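Only one chain is given next, in structure tokens, and it is the form predicted on its own.
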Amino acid sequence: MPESPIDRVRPLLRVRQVREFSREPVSEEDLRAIGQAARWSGSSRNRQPWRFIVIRDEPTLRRLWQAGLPQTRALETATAALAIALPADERMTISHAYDDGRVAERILIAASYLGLGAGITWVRGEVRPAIGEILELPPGLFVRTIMALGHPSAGALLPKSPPGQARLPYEELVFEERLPRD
């Protein structure tokens, strides 16, 4: 008998943000494989503005941490990361920022279909420049999301809400045509 439709996206729906790892590095060719996934992500028009920056070393990880948190806080245990930077052009700061998610959305599936996982770091307008000298960036970009990388800690793995409470019932959030007026 033939897979449903939800049966062939189930790992897609099982794929979650993870915030705390364990020492276990990340190999090179797992980093590789979620390099590739970024670098052929879709964005508006084709452009590709992002450069990725694959960190390692555990010192950098934790001066990015310590100059984020508390939005950057799974860099505390992360092994590896993944840095989006971006051209810092007032003209297409929408553009980027939606490239931005659409690439960060695909490593965070990448990880979680290679068995490890990912956690999405924000960083804020104010703490830009303290990543940008971290990350001894070329002037011009910017970093506005970092993605922590490992292996998921014990204590990561386990539910975070009841089942069935993770997320609102589908009657409460999908509608057929129009939303329904209260």
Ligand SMILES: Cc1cc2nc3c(=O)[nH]c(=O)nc-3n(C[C@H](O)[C@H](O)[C@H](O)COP(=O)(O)O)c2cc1C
Given for the second form:
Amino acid sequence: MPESPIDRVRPLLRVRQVREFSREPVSEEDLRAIGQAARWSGSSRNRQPWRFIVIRDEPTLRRLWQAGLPQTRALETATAALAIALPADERMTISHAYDDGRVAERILIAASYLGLGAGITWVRGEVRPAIGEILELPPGLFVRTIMALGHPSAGALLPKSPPGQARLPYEELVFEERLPRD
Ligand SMILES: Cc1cc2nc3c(=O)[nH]c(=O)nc-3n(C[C@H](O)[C@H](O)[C@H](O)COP(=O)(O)O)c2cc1C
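Mind sharing the form predicted in complex with this ligand? What's above is the form predicted on its own.
Shown next: the complete complex, the earlier chain at its head.
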């Protein structure tokens, strides 16, 4: 029997945030595959405004963790990370934020397909200079999103909520033709 449509998309439904990792390092090949998934992400007018920084150096990972808490908590145990650097151009804020979200999600998906875990960590506006300093960013670039990467810890693989309850019910989210008015 051919797989049903829902079974075919199930790997996507299983993509979740991982914020706690084991000490097992991420292989060079896996990091490269994630970098390729990032590279092939779509962006507005195919401008590819991003540059990606692969971080494996443990002291750097922990400095980033400390600088951006609480949002960066997944970097406490991450064995790698991928920072998304974007031009600090105020005219492009919305477009770049949209692109940033698209590539972050692809990184999550790629990590999940590889049996790894990934977590979005957002860099608040006020800590961007500190993060930029740690990463020695060239002038005119900033990082809003650092993707924590690693092998999920045993705890991270436990269900976060009872089955089926992590999202609103389908009937409350998806409608035919028009949204209800009440
Ligand atoms: C725009 C955006 C920003 C996020 N920022 C953070 C963050 O700074 N730190 C964090 O731990 N998770 C962050 N998350 C992850 C969300 O908390 C997560 O997607 C949500 O809780 C659902 O998690 P689940 O898919 O594992 O159920 C962010 C997600 C999005 C879409």
